[in-house]
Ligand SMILES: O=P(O)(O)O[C@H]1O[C@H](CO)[C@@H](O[C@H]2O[C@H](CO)[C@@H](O)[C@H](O)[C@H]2O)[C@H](O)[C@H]1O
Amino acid sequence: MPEPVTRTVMNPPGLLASLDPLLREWLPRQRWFAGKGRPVTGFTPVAATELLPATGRLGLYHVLVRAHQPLIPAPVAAAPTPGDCYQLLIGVREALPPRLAPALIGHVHQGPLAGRTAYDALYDTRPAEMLLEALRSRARVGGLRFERDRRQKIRTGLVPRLVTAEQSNSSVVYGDTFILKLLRRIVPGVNPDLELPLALAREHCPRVPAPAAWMVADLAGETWVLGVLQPYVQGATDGWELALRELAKGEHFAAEARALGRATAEVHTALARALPTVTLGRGALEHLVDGMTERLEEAVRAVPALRPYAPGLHSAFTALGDLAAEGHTWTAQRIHGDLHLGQCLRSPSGKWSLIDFEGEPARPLAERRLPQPPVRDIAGMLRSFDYAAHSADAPLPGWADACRAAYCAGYAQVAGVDPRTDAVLLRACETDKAVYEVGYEARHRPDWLPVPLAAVRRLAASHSS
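Output the coordinates of this single chain in the form predicted on its own.
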C-alpha cells in the first residue's frame, strides 16, 4: 500500500493550460457533466493540487475547475457565463495500459505535461488506494483535508474498483467493505450528503450507513465537501432494480413497499430529533405555492404538450394556498430531498437503507438545506412507483396503486400519521414533482415523456373534478 500523501504543490504552473483543449472535448462526454448540449467555452481553476509529480511513472493531480458555458445555445461570439465547478482526479502516464483505455482523457501536446497521456485516475488502482489511505491516516494535502470517524476501523489492503453505473457522481468500492462517493459537481458550504448521515449517525438510525470518513477542501475561508466514505451494503439491490425484477416476474411489490415506507418514516423521525423543525405559516406556505406555480409556468413555456393541463394542475397549488389563507399550518424538517426507488438499498436480509442525501443537485445548496414538509419525500417515492410500473414490458394492472397504498400504510405504522390524510399537500407535491419530470424528460429523455404526461393528465383531472 502507498504511504499517506504528504507532498503537495498547489496550482502547478501551466497545468490547466496543458489540459484545457483535452478537457473541452472530454468533460461534456461524461455522464455526470451537467451542462449537456452547450459548448465549454473556457475554464477557470479553483484549485489544483499535485499529489504525485508528473516526472515519475505516474503523475497525479486533484483539480477543481469551473467550466464556462453559454446560458443557452448561442453563437460562438456569445459571452461565457460562470459555470459549474467540477472535481477531477487526473492521472498522467507516458502511455496507458489496455485496462485503462476507458479512462483516457487525451494525449497532451502543450505545456508542462506535453508528451504525456492524461486519464481519469479513479479507474486506476493506485490513485484509488491513495485516497483511502489519506482518509485512513487523516492526511492534510495542501488545501485538501481528510477526516474520519475514529470509531470505525478502516483496514489497509482493501482492493478498489470503480462503480461504472453511476451518473451524477463517481464511486469506488473498497473490498466490499466501504464505498467512497466522490461528488463531481461541487459547491462550497455544508453539503447535506455528509451533514444528514452524520446527524442520523448521532441518532443511531440504522437505516442510513454512517459516514466512516470524508474529504473536504478548505479554500478562501470556505469548506467544499468532496467525498464521503460509508460502509458498503454487500449484496444489496437498489429499489429500482428490485421493483423491475418483480414486475418482470409478474409479482407485486406491496410487501417491499410497506417495508420501505417504514424505513422512510424511521429516517424522517430521526431527522426531526436530530435537527430543528419549523412551523410553516401563511407566509412560508405562500412562498412554497409561488415556487410551485412558477415552476409550472416555466414548464408550460418549455413543453407545449403541458398547456392543456395547466389549469387543472394550477388548481392543486391554489388549493394549498387556500388552506394556508384559512390558517392551516404544517411542520417542516430536514428530509432526503430526492427520494426515489434508486436511492434505496435492500440488503440480502431484507433490510432497507436510504442513501444519497445531497438532494436535487440542480437546486442551490441553500435551498437543498431548507426544512421541507416530509410529504415531499413521499411524493417522490410515489412518483417512482409510477415510473417503475410504466417501465415494465408487461404492465401489471394496479401495481403502482398497490405500492402507493402499502408504502403510505407502512409509513403510518412508524410515524403515526398516514400521508394520504394530508391530501391537499400530498397532491400539490405530487403535481410539482410530475411537472418537474415533464421538463426533465423533454430535455433529456423524450422517449420517457409519456410517463409523467400520463400522471399530469390524472392529476389535472383529479383537481378539476
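The form predicted in complex with the named molecule is what I need now, so please give it after the form predicted on its own.
A lone chain is what you will see next.
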C-alpha cells in the first residue's frame, strides 16, 4: 500500500540554488522542453513543495519553475515566449540504482542537497505510486490539489511504469488500468486537455477516455492544471503505428481511415452539443486569415527554405478571405486542435478513441480554447495520412489519397456533411497545418523537415495554378 503524502514544505530553502546548474544542462535536453534553440540562463521558482524530506533515503520535491531564456530572435516559428513554466518531480538520493540511470539530472555540488544525486522521479516507482495515492485520496499538499471523479474506482496497488514514447509531456501507466499525463509546460487557466474530455464525458461520448482524476495547483488566485488520470486503453495501437505497419505490409488503410472519420465526427458532434458554437462572420474570418498569414511569415523567417513557396501558400489564405468578403460564414465549435494519427488509439476490438486535447502545444492557451471550424481537425488528419505515406520505406502510390477520401467519407456518414465540399476552407487549413509542421519539425525533429516541406511544395503549386 503506497503511503499517502504527509509532509509539505512550501519553497524549501536553497532547493533551487542546489539544482540550478544541473537544470540548466538537463532541462533543454528533454523532449518536452518547449524552448529549444535558446539557452536557459536561470530559473525563478514558481512553487516548490517538499513531498519527502531529503534527510531520508529518498527526498522528493514537486517543483514549478520558470526557465529564463534570453530574448534573441527565435530560430524557428512559433517559439514560446521567454519564461515558460515547467512542472518537475525531482527525486534526491545518495546514489542512483542502475535502473534509474536514464532519469539522472545530475550530482548536486552546492546548497543543502550537496553530495546527493538529483533525478527525474517520474521514472521511480515510489514517487509515481505516491501521485496515484494522492489522486485516489483527493489529497491537498501545499498548493497542490488532487481531485477525482468518484464514480470511477481507482484501485490501490497498481504498478507504475513511465511511458518512454516521444511525447510533449510525460505519462505514467498504472497497472495497464490508468494513465496519468503530467503536463510539463504549464500555464494558468482552464486546460483543454482536462476541459474537453470532461465535457465529452458529460455527453457520454464513448470515443474519449473520461478523466478519472486530475491534479491542479492553486497559485496566486489562479488554477494551473498539472495532470490528468484517464482509463488506459489496454493493448491499444495508435493510428500512426498501425498505419506504418500496414504500409510496411503493402496494405491499404482505407477501412480504418473511414472508421477514424466516423470517430472524429462523433467527437465533433458531442463537442458541439457540450460547448458553445459560434458563427464566424467576416471579421472573425479575417482574423483567422490574418493568424494563418502571420504564422506563415513567422515560419518563413525561421525556415528560409519556405520562402520560394510563400506566395503560393499565401494564396490559399487569400482565397478564404475572398469568400469571407463575399459573405460566406462558417460555424465554429470547440475541436481537438492537434489531431493526427498519433492521437488516435485503436483497441484490440477495433474501437477508435481520441486522446490529447491539449491543442498545438506552442499556441497560447486562450487561442487553443477558441471555437474553430471543425475542418481544422480534418486537415490535421489529412496531413497525417500524408506523413505516414512519406515515412514508409516502400511508398505505395495512392495510399494517402485513398485514406484521405475514406476519412472524409466516414466523417460525412456521421456528421451529414462532407468536409471536401468546403474545399477553400479545407485547403487553407491544410496549408496552415503544413506550415505549422515545418516550424514544429525544425524545432523538434529537423530530420523530419522534408516531410512537411514536400507537402508545402505541393500545396503551393496547387494554389498558384
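Just so it is clear, the structure is predicted and the values come from calculations on it, not from any experiment. Positions refer to the first chain, counted from 1. In this text, rigid core is short for the largest set of C-alphas that superpose within 1.5 Å between two forms.
Enquirer: Determine, after fitting the two forms on their core, whether residue 201 shows a C-alpha shift of 2 Å or more between the two forms.
Expert: The answer is no, as the C-alpha of residue 201 shifts between the two forms by less than 2 Å after core alignment.
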